[in-house]
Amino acid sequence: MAVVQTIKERCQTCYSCIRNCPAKAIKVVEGQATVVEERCVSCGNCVRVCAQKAKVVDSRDMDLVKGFLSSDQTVVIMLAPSFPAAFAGVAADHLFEALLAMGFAHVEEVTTGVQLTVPKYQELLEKGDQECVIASYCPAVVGLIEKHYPQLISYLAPIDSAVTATGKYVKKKFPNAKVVLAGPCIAKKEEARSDKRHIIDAVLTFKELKELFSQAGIEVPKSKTEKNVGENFLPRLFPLPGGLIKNLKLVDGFIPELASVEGIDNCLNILQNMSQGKVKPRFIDILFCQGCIDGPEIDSDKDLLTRKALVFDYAQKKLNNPARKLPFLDLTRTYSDQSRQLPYPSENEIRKILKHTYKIKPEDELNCGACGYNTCREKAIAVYQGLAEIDMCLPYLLHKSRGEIEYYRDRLKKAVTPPSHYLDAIIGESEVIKNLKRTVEKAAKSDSTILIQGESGVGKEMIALAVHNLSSRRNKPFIGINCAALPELLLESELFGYEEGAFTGARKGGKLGKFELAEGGTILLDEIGDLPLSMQAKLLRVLQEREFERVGGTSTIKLNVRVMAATNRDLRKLAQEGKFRIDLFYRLNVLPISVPPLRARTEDIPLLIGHFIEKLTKDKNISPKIVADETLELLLKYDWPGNVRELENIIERAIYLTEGNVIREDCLPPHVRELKGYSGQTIKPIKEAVREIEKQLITEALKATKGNKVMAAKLLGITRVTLYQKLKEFNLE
């Protein structure tokens, strides 16, 4: 469980946490900004900046400490050296007494760990075995290096932090004790939990410690502290900026290249520059905050300067305390590469993501930062990596909302949809689709019968609807019926209707048929190739006479309907086989429209994919997705026996299986994934392939030299004897 958690109902998608996260460890899913534990360094910056208090620190350690104190176990609390800043106006003795009253057996200051580790640092620097030393006291810095700058791990000092060193000291002094740390740092919780040595049993922030005092009914009395002047108080100055360097007493002659780095921006800059080889200081005293007195859970209303003065005053007061002799402890520490490489998009994939939010040209990239990222491209990369959602773009959302308002305003002004809209529903820019659109426009101008032919799934009904909507009958009904879905007896009554009492179970008052329901409009007879022969004869009469009777009726009803038929079967062949009336075929085939299969227009596949993704994500109210280049490559290789319908189904499946914003190969069905690495060429034995290539090259060489075998042999780089042998072998003599 992550140290920093999100209360979802409080998150208002202000993206402040993204904007202020140094590790880019925030992931937005359905508008909720959550912490990615694998990337988080537990710096607590998101907790500080979240105005809605949606980011909170995991407080389970409070329950652990309560359990320790209520048991018979010895419990020791370690106080971070910044405690004078957190408990302003409280004398240290009074604070210690309150802690003992709460049930802690002993109070140990973390300055003990400073005294233990500083000699180790001096020894490390004097030896000079490590060309660059990065102090390992700050857990947020260590986490940042282990998770995001693993190339710098070798520079981390192989020495325990002051907290861990103090914990080892306490464990040695109280072997069976439970050790609790109280400090301003959230990252210390993560450091303690991930340390497999289990030195620290629980970590409380100063804020949580104050809450425990309140729950226990213990009030810590405040009193004025007196100032003492002195110099030998260095360990207690550790939480101040540059505190480690002060403790090491470094002088210019000892370590000429040293740096004291505090603050998030400075830390990120120095680590990035070091990872790129731009700088390499000999030693870096580095803290993520402005010193530990600026920790995220310091819980102090005092300004930074006052906090410094409080720590300084306490250090001076302890000047005359006699120095303790500390035991030898093994303070060796190791680190591990915890980085997880995120996928990086190609330039083409970045452009696809930017295009979704109307960023076509560089000047369209406003880089307004409303999404939490510095630039539009940075956000596009985060989208590809699954950290951001495509539509979390303020200019895009404003543009989209304006577009919707204008759309409905236009709809109110005029209820007529422009004809171009219906042609736009036929997705594609290939030449065959352009020809199809032209045919549809021409067919719409007439009132003749249309036969639409094409494989299953190519979109024959959509073509019929486009013709209807472009025609003069657009304001009348469009009725479709699947001729293969109904038995013969039921099909007749469905097409022509029936009178009351026409057959057993007939509805009282009778029923209108599809032809009557389509009065003045269009009827589509889908799967006409499966129409029974007896029904074919009746349909032929209707088309010829333009009239019909209901089942069980005697009165003739005039037909005022445009008839379209659609089929995926070869009607000419069926007619030759006696399965379809040739006269009905000619009656239907007045205006034939052939819809091409998807494999004949593969250049339209990216457009269709984009259309289906936009449609499905909008209908299902889910975040838009993009298709990775390698996924698109597989989709282009597939031959699509199910045509556009199969493509739509596969895209819908992929959208639901996709984690994040990018549809990858593993979201495709197995039979499509199998095409990876397939070039489209037939696999054959290498020897056979080599023979074919040799024969082809020799033939081309002889053509180029007009049959001159000497010149051909030179072109091929072989001897004349070898050429003659090959000519005989391949029967080319």
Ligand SMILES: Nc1ncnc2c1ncn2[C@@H]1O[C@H](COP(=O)(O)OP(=O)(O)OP(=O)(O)O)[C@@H](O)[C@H]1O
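Positions refer to the first chain, counted from 1. Here the structure is a predicted model, which is why all the values come from computation and not from measurement. Superpose the two forms; the largest set of C-alphas matching within 1.5 Å is the rigid core. What changes on going to the form predicted together with the ligand:
- In the core-superposed comparison between these two forms, R10 has its Cα shifted by less than 2 Å.
- Annotation for D604: C-alpha shift of 2 angstroms or more between these two forms, rigid core superposed.
- E38: CA moves less than 2 Å between these two forms after rigid-core fitting.
Could the form predicted together with the ligand be shown next, to go alongside the form predicted on its own?
Just this one chain is shown here; partners and other molecules are left out.
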């Protein structure tokens, strides 16, 4: 059982623990971030950063200690040397008395272990057999090396930590005693539990010790008038950064051969560099925290400097007692390689996983870090390794939920809209539109597959929606999918869904495809001309057999969906070129509907303009506008390559630029306004004409943005610097 536990109800999937875990030992399963024991080094960083308090330290040892104390066993407590920082304002002797009052038979300071181990280090360094020595006091660092940097194991000093050494000393002095440690460190719990020699019987954090005092109703008096309880100065400095170096009486840590490194980032950095052979100090004391006074469970509201002063103060005061003679103890220690290699994906597998969250091109990888991983690739690798879930991507989830909101908004709208509305919404009185409406009504009465062809923006999707909403399937879903927008791999799972475990990163429980989501309703396969050939074969099979399987699935699902397809490409021509299957074309073209381009029905333009002005001004809650005659003349002259969509966009832009109630021609884009030039304007050199247009556009942009140059440059699609140059050039400043 891991030392750090997760309270599931509190975990809000903020991924802060993933972001801050130095061992990448957090695994997300169904949105819950839990600790992977084999990878965890019990540093407690996740406990520290979890704002929801969902990560907690396993407190079983508290019950264990209570059990020891209520039995007739001798129980000895060892105090980590950072205790003056944890019990600020409490005199050491009062603390010891309180511990004795709680039932401990004896209090031993871990400084004893420091005194015992320091000579061993001195001996090791003097002998010089080990080319590089990493001090073994910090259990989080030892854990990191054993689990994540096994190539450094041979550098670890084969010497017990000060805590274990103190434990051995206590066990020698009180052979049958239960030995309890109280300290600021979570990793010490793990060190004691995994030590097969069973030297320490229980580990309390300072926080837990304070809780025990409170449960026992013992209040430790706050006073500084302590009796003489100490004997040695240097070991008491041990919990401070560089404390070991001072105890070893080495010059200091400034030279690379003899160094001390503190803090999570420095610690990881040095371990990384050492494992890559970039540095090899003769001796190094690596501490995960900023000294033990910064331990995760120190339970102090004092800043680091004050904690340092408290420890220093305690060390200085106690110099009067004569030094004890400590016994010889065997303090040798061994280590084991506990690293577990996680599987590593190939480049192809990484790309496949990225595709599932719509990261197709490198620029799609936003590396926003919201998932807790620094990059999208790192997260994809974690998905492959089973540590992360594919859905853990904020941009992807936002994209998806926006789609869902649109879907439900649409359903809601439909519920309150009469079917006839969908026919009335197709604006136009031209003969072609009248015919089209008649076709739509006929198509709605049948259930045949429809192929809607027409240029981009002519209203193909609108026609499809009208057919659906007039048909008997109107109360079932209308689902659209753009076949050109998704890569082949994604398209298949989007259309047909997938089973759990169908591929790496597949969501638990699988996923419904669009065909299943559209059950009983209609599916519109938009841009069908861009469907990859392999998918064309699959789709043909589905249309012929009226059944399909999910990706990775074996059971057959019956198709109860009306299929419509739309394209702006000439499918027959594509088929002749071998880019579209002719058999699929025939399957789709059962009921063909052709939507003519806007230029073929110019008589509808005024109606459409009126419709868009009404709709847009209503939406934006602004006063209605009318169109000046010369503006309308230009709009009728234009040949509308982007069809109705382009008309809608131009009207929207004009409404935005119009100051009064009349849309004048200067609110139209230059390429439409230019049409006027062909009939009347004198011919002039192109350069001059371009300058004139540029000047006009800049004036317009500044007018529209009320002189805001940053916005104007944005509107014009040029940089601010270019805008300033042009303003100077045209004397517009």
